[in-house]
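Only one chain comes next, encoded as structure tokens, the form predicted alone.
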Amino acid sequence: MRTVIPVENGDALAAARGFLRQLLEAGVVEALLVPMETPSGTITPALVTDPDLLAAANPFAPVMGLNAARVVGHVSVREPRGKIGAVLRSCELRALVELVKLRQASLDDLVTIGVDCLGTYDVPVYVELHGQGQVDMAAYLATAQSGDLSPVEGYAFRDACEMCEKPQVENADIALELFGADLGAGIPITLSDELAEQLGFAPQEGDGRRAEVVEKVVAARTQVRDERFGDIRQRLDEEGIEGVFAACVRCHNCMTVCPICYCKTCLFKSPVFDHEPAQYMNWARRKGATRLPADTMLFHLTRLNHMVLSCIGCGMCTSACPTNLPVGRVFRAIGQQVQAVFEYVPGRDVEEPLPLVTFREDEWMEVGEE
């Protein structure tokens, strides 16, 4: 069903508040995952019970601290549990698909509330923007009705943001759909008949704008993309992989934020890489000089192969870099040309196999014959 939430005084974060505020109050869930403002500023994710505390709820913030598919996992893949609702942008929401399919999460008992994603900042900017005051939630949340979609002026979203062409929520059990609204009058949503009788919601439809700004804000970014893309091919074809992760201090961020990087025992954090000093000193002899820390290639390549038909481009292993390294850029370019080959789209869909677990007798026939 499609409905709207009333928004009164055009205070739009203060009707979704009312509105999870309401999901807990009737029953719907037992628990809600949302993110939270704290009194410094930033946005954490919490898993809330009290609706009383729902007023520093944000679930529209501009910020992306982490991916909260990851904690998703954490509070339901294993039994006992309440039923939970979790808030997800649609990166996160694809991410959540993916870890389903691992088995790092499960949708039993979990109410998705998805959420369209107007671009995010990384979190020293946006601390930087709130204490400046210029976090202007109205301001916004405007340009969804629109799709001109753009940071404060001296300021810019994340790298992933910028060229992220799935930005609207799909497959959510309740879709908090923002693009083509004026969310100063109303929120449009979209979720079950059941649900909505449950909330005492009745039918009611939009402007019909959303499928317009969509295409239009999915345009804008899928040229910034393929941009992009051709950049940084043209940096892997010149430097090589080796090149362009030179600066790589093998600090392990990029993997402990990515959301499908899930083995409970990583080689990399094995003592299978602190090699003793006789050896670093053998390499230096034979080479005349050996980087490091060693073994920062065999690193990325490794995740690469392990999750790169997995990666829907949050960008969280950019945005932990500490040495600015377009980590995300070279996992989505060269997860694009993956994927194609497969025909798989992470994230679409709970239901649709993982390739590299899938057995098909006929698969790649025609590059044998040939």
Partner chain sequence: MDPQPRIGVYICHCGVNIAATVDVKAVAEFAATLPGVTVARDYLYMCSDPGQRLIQEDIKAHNLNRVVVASCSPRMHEPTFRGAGEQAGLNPYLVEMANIREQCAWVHSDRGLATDKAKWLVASVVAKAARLEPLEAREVGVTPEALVIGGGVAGMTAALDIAEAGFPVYLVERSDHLGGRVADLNRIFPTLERVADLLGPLTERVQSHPNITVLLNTEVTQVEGYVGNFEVTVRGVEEPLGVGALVIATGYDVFNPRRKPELGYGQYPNVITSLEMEHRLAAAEESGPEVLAVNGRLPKKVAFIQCVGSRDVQLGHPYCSRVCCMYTAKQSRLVRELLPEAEVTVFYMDVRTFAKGAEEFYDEARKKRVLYRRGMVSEIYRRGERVILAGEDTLLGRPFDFEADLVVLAVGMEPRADAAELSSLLKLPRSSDGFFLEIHPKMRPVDTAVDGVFLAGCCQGPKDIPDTIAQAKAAASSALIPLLRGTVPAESATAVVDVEMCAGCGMCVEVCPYGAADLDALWNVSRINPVLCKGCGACAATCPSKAIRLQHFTPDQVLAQVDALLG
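What would the structure be for the form predicted in complex with its partner chain, rather than the form predicted alone?
Next up is only this chain, free of partner chains and other molecules.
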């Protein structure tokens, strides 16, 4: 059912908080996993059971410190678990689909509350803006109506957001559909008839401009994406991955924040890559010098092989990189090609099998026979 959360005094954030409170109080969920404003001025996901604390909830917060699909996994992966509502932006919803396939999260007893994403800042940028009193939620939310998504002047959204061509919510139990809406008047939502009844909503159409605005945003973002893909592909072609990632310090931050990299211990932190001192000497002699820490490009290339088919483009890797490497651009640009080979769209459908655990006997019959 499509309906609208009423907004009073033009305060969409308050209306959204009220809606979340309603979910808890109506017993739709026992707890909400939602971005919360901390007293120190940043945002973190938290699992909230006290409706009063939802006064600090900010489901629209323009900042992304982590892909919350990871923490949805923490609270959902095993029984016993609570009935939880998770507020997620589109890239988090897509990551969640992949994590469900990888059995790192479960949709059982989970109500996903998806929010159209208007773009996010890196944490330090957000903290700075917040400190200067420049986080104006009303102004930020107002950009949804026209689709002219723009950061505060002089600042930029995260690289991944600037080239995100899937900012709109798909496949959520409850979708907060911001695009095209006058959020000062009401927040259009889509939810099941059953849930709507439980919460006392009657069908109500918004002004119907969402599709048009989404199309506009996607077109603009796609253009940016393609330009950046073009740039990074040219660099990869000319310099190789070893050139693009030359400044890598192998801190593994990209892997740590990646929602798809679910291994408990990365292979590259395991004894397999714990080499003997004599081995380093051998390598140094072989090529005259050997980069340290060793296996840096092997790490990136192996990680590409392990997760790029599931890369949903949240760009947390880029945000986390201490040397500002375009990790996300590289992974997304390569991922786009590899995903196309397998006609695989990560995050689309939990029923779509991961390409490397399935096969058809009669595919690529020409491969291997030449």
